[in-house]
Every structure is written in structure tokens, then in C-alpha cells.
Amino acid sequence: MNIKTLTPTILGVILSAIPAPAAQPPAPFGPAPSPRQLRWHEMQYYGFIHFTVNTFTDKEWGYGDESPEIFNPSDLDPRQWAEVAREAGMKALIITAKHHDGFCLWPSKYTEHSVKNSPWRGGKGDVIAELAAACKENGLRMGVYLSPWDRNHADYGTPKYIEYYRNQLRELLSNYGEICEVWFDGANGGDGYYGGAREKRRIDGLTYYDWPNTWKIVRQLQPMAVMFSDGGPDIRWVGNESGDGSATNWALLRRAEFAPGLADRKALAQGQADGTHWLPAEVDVSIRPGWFYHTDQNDRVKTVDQLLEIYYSSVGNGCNLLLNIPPDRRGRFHEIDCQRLLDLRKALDATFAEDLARGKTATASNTRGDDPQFGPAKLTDGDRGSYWAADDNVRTCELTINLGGNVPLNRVRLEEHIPLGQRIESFAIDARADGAWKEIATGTTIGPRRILRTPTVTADAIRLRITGSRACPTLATMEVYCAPE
């Protein structure tokens, strides 16, 4: 066929039948999460368990001279912990395998200061093993807290203690199945028992633990486990223990400037837009005033309203929420705590029962290459793995969802497609009522997740205006809900 002999009409028909070349995904921008970090982001909400000799001495920090004989819970039941956590909507449980007092909840072969010398289970018990089995049975992941500071050990402050610490880390990571998170506390050095010395010992937090080589043990034995500390290396402390996240929250940090026990709290809260590593924030907070159980705090368990505020401040601002529930002296979650957790689950279920935007028509002022694979329909398809993206030169954009009629709404949930990095730095949300647009919320970052609480409005459409982005924006989902009054 000679193309020169074709009429313009026929040539146009032929050319229109040739599919346009598919647009390429945006190039990653800045640091991006690893597979282990992406899995951690999906967990969102999980439980902390502070339990040791402190539970029986009524202390928050044990001195290290506590006798193992005082550890004797009357009805220890990790299965109850796991069942309550599952019913509460949690995805994992992290336990204080060893707190600062040095007492070990497993029969470590490297110390006598452990459950093997307690009356519990006749010295044959293993709390970590029981919890691992209970988590597996209930579809939960398990993490461990191993305090770097040890107020009991005679060698703390010397190189010999680092060998001891790493041996215990290997025990925990080798004998209890998959570990999802390893928690390194920032409390390091001070007064303690130290094998009878009863003195104050100071260490250099930057060099003493030789963290890079300690972290290698975790990478080798549990490659999918994330490590927590003030500066990662995988996830960071949010800078407080009150349950507060930051409305501006970059999942990035200049990691070299941070170490366990050494951190700028403002930077931990907000992250750093020019960060060198993907280091998202975890919010750790207790359901009670203390981290360990105290009978006189039974009337001070956080209310559902308080827990909801924590949820929106943490999960709603792109952090993960690690909520502590301390077992009592029986070795069970107290009934009051259990009821609060279940009532929180009911409140969240009622709020997020129906995504009013699911399956609705969405439009965008720009779509990458006009290619449907990056089109606005990805925002409402119910798949948080698909995403809308803009062309490379775009930094502002409008995305509109027609809700198909007037509906009341007061929650908007957004997510960037974080496998390609965090980009959006400012946005606004409008609702259309009676044909007129009204701004109902504004914000800075979106990142892994942003849940906006707005006044209850009745609208037939909702619009996201991306007003600033460090690179072409992406968005995985735009969900709309109405929480009961």
C-alpha cells in the first residue's frame, strides 16, 4: 500500500486506530520506602505491651536489683492479649522482652536474671514464646523491645556488655518466628544496680553500642523487620509520648543527624523535607498515664474521645500508632482497658463504614499523558495500590469527584503513591453545595496518609486542589466518609 495515494480521510481513520503510546510512570522523587517500610505503613495501628518486674513493684523504671522471684503473674494469658488486639483492629503486638531493669521475659541462656528463676510456671515459662504462638493464632505480627540500657548487668558500660546485648538480640530474632519490628529505646545510662556496684554509669550514646553492627544482626536474621529509634534506621520516634502527630509530616529525615537518645524533637515530629532517608514517624503512647500497670490508674484510662483524638493526630497525619496496653498483675489486659479498645474500634468502624466516593466519577485538570492507567478513576476504584499521576511539568492540579447526589460528609482520606516518594506540600479541599464551591479544609503534607475532619456539609461533589508539589503529584486514593454525630 502506498501511503501517498491515501485520501486524508482514510489516512486519518488508519492513524486514529493506532493506539497512543502508553505514558511512563513518574520517576521516583527523593527517598522512597523499602519493601519492609511499605509493609510497616500498611499496619497503621498496633499494640505495645509493657510487662516485667515493674508490674509487681508498682514502678515505671526498675533499678535492676529486683529479685526474679517477684515475677509471678497469677493468670498470665497472652492469648487474651492477642484476641483483644485482633478484635480492636490492631495488626501486631510489640512486647518489652527486656526493659531497663534487665529482667528478661524469656529464659535467656546469657543471664540468670530472667523468668527461669521466677516462680511463674515453675521456672519453665517463656512469655515471648507464648505471645508468639498467640499472635500466630490470631493473625497478628509480633515485635520485640530490647532495652539497650541494662541497670542489672555488671558489665554495662564496657565492651563486654555489647557482646551480651547482641547475643540476646540473636536469641530473640532466631527462636520465635517472624519479627516485624525491633524497638531500640533512647534511654541510655544512669544510676543502677549493675551487679551490686550501685553506681551511676554514663556511656557515649553515639559510639558505645556500635549501632551499625548491631543493626546488621537484625538485617541478617529478620530482613523484613523494621527498626525503631530516635533516628531509625527504618522508622523514627515522633518526639513525644502524648500521642501527638504533626499536621506537617515529611516521612524523610537527615539520618546522620540522629541516633538513639539523640534527637531534635521538632524535626522528629515534622520530618525534614530535604531528608536523605525515608524515615516515617511512629507515635507511641499509653492507654494509661503510665507505661506499666498501676492499680491506682484504673480510673484514668483514656476515654474513647481521647483515643479518637490520638488516632486522628497519629494515623490521620500519616504516622503509625503504637498504643500501649499494660497487663495487670494477673498477666491479663484489665477489663476497663479492653472495653475502651473495643469501643474505639466501634467508633472507627462507624466512621469508615462507607466510602461515599467509591466508584463515583472523578475528573482531573491534568492526567499524565492523558493515559487512563494514571487517570482520576484510580482515586475511586477502591484499590489503594493504583494511582493518579500528573505530567512531569505539573505542580498544581484539581481533582473532582461527583458524589452522584447530595450527601452529608465530614471526613476525607487521602494517600500519595509513596513508592515513588513524597511530593505534595500544600492542598485545599472544597465541597459543592447548591452549585457553589466552599473550602472546608486546608493542609500541607499528605504523604502516606492524611485524614481530614471537616464540618459536616451536604454536598454533591468534592474537590481537591493541590496548590504546591515538589514534583509532579501522585495520589493513590481520595475517600469520603460521614462520621456519626
Ligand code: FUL
The other form holds:
Amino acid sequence: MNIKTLTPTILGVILSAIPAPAAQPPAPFGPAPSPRQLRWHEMQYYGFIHFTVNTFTDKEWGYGDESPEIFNPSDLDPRQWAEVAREAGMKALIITAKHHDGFCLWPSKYTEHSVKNSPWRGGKGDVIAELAAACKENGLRMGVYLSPWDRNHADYGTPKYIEYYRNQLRELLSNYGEICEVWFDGANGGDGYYGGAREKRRIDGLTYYDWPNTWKIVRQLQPMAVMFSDGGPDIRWVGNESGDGSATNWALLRRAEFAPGLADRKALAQGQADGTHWLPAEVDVSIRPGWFYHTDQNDRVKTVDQLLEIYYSSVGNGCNLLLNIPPDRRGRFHEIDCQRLLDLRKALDATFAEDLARGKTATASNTRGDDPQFGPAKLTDGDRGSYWAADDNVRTCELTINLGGNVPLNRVRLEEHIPLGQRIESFAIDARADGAWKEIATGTTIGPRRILRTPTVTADAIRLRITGSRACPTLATMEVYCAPE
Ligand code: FUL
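Can you return the structure of this protein in the form predicted in complex with beta-L-fucopyranose (FUL) rather than the form predicted on its own?
First the chain shown before, then all remaining chains and molecules of the complex.
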């Protein structure tokens, strides 16, 4: 058949039957998260456990001369920790296997300064093993904190100690199943017991620990574990211990400028838009004033309102929340702390009970290649893995969801499709009431997650205006909720 002999009408019918070529996903922009970091982003909220000789001496930092005999919890119960954490909605527990005082919660074969010389369980106990079993039973992941600074060890400050530290890390990463996170604290206070020397020891934080070679051990033994410190290499400190995330939050950092204990606090909080590495922030904060349990702080456990503020400041700004609950001298979470955790869970469940945008009609001022696989319906399909994307040349865009009738709302939850990098740098949210649009929130970054708290408004549509983006924007989800007053 000769195409010239076809009438225009027949040609039109044939052409319309040929499917338009599928659009390609946007090219990744800047650094993107690794699979282990993506898995960490999903954890969102998990618990920190500070427990050691300090629990029995009522201190925050042990000097390193504590006798292992003082570690004697009357009713140690990691199963209780794990059950409460699970019911609270946490996804993991990270424990101080060794804090600055050097006492080990597991029977390390490289030191006598451990539970093996404690009366607890007749010297046969292993807190890490008990916690690992309890986490497994409760579907939680487990992480370990191994303080680089060791105020007990005679060799601290010499190369010999680095070998000791690495041996301990190998024990923790080999004998307790899967480890989700390794926590490298940056504190190096100076003075300590140091095997009886009782002196001040200074180390060069940049060179002494030879971090790159220690990180290799973690990669080799636990390839899916993320490593936390002031400068990563996987997760960064947020720069404060008060529970504050930053509303502007790039999951990126110029990593060469950072190391454990050496950090620019503002950059840690906000990240750096032009960062060379994907390095998202973790917010660590205690439910009590101290990291360790002190009876006289029982009336200063954070209230649900305080915890909610922390939740929105951390999780709501795209950070993960690591909330510390220190076991008491029995070795149990205190009743007050347990109640607060469960009350927080209740409040969050009530707020995020129903996504008012789910399944509703969404439209976009631009859709990548006009291809439904990147269409705005992906924002409301309940699948945070699928995403809307714009054409390559687009930097601003409007996304509108018709809520199908008037509904009260006061929370909007957004996520970029971070496997392709972080892009959006400014946005506004409008609600439509009686046919008129009104701005109810503005923001800078979205990244892994952004939860906006807005005044309660009644609206029949909601609109996200992306007003600035470093590359063509993507968005994985746009959810709308109404928190009870
Ligand atoms: C700090 C430590 O010095 C505190 O004792 C606590 O462990 C906190 C999480 O990190 O740097």
C-alpha cells in the first residue's frame, strides 16, 4: 500500500492507534541515596537505649573507673523494651553497647571491663544478645552505639586502642544477626581513668581514628547497615540534641568538610543544596533531660505535646527521629516513659488515620511527556513508590487535588521521589473554599518528607505550587489529613 493513496481521515485513524512513545524517567539529579539509605529513610522513628554503669552511679559520663560489680539490674527485660517500642510505632532500637566509660554490655573477649565481671546473671549475661532476640521477636531492627572515646582503656590515644576498637566492632557486627545502624559518637572529653593513669588525653579527631578503615569493617560485615556520625558516611547528626530538625533540610552535604566530632552545626541542620553526598539527618533526643536514667527526672519526662513538637520538627522535616528511653535500675523502661510513648502513638494515629486525598482526582500544569506513568494520579494512589514528574525544562508547576466536597483539613504530607535526588527548593500550598484560593502554608525543601501543619480550614480542593526547583521536580505523594483539635 502506498501512503500517498490514503485519505487524510484514514491516516489520522491509523496514527491515533499507534501508542505515543513512553516518556523516560528524569535523569538522577545530584547525589542520590544508596539502597541502605533508602531503607533507613523508611524507618522514620526508632528508639535509643542508654544503659550502662551510669544507670547505677547516677551519672551521664562515667569516668572509666567504675567497678563492673555495680552493674546489677534487678529485672533486666529487653523484651519489655522491644514490646513497648513496637507498640509505640518504632522500627528499631539502638543501644549503647559501650558508652564513654568503656563498660561493655556484652562479654567482649578483648576486655575484662564488661558484664562478664558483673553479678548480673552470675557473669554469664549478654545484654546485646537478649536485645537482639527481643528485637527479632518484635519485628524490630537493632543498631549499636560503640563509643570511640573510651575512658577505661589503658591504650586510649595510641594505635593499639584502634585495634581494640575494631575488634570490638567485629564482635558486635558478627555475633548478633543483622545490624541496621552503627552509631559513631563524636564526643572526646579528654580526662579519664585510662587503666589507672587518671589523666587528660587529647587525640586528633581528624586522624586518630583512621575512620575510612573502620568504615570498611562495617561495609564488609554488615553491608546494609548505615553509619551515623557528624559527617556520616551514611547518616549525619542534625547538630543539636534538643529534637530540632530544620525546615530547610537538604539531605546532602559536602562530606569532605566533616568528621565525627568536627562539624559546622548550621550545615548539619540544613544540609547543603550543593552537597557532594547523600547524607540525610537523624535527630537524636532523649525523652528525659538526661540520656541515662535518673530517678529525680521522673517528673521531667517530656509531655505528649513536647514529643509531638519533636516529631513534626524531625520526621515532619524529613529527618529520622531517634528517641532515647533510658532503662531504669531494674533494667526496664519506666512506667511514665512507656505511657508517654503510647500516648504519642495514639495522637499520631488519630492524626494520620485517613488520607483525605487518597483516590481523589489530581491534575498538574505539566506532566512529563504527557505520560500517565508520571501523571498526577500517582500523588493520590496510596503508593509512595510511584511518582509524578515534570518535563526536563520545567522548574515551577501546580498540582491540584479535588477533594470531592468540603472537608476540614490541617495537615499536608509531601514526599519527593528521592531515588532520583532532591530537587524542590520552594513551594506554597493553597486551599479552595467557596471558589476562592487561599494560601495556607509555604516552605522551602521537601526532600524525603515534609509534613505541614496548617490552620484548620474547610476546603474542597488543595493545590501545591512548586515555585522553585533545582531540576525538573518529582513528587511521590501528596496526602491530606485532619488532626483532631
Ligand atoms: C553524646 C554523648 O556524649 C552523650 O552521652 C550521648 O551518648 C549522646 C547521644 O551523644 O555525644
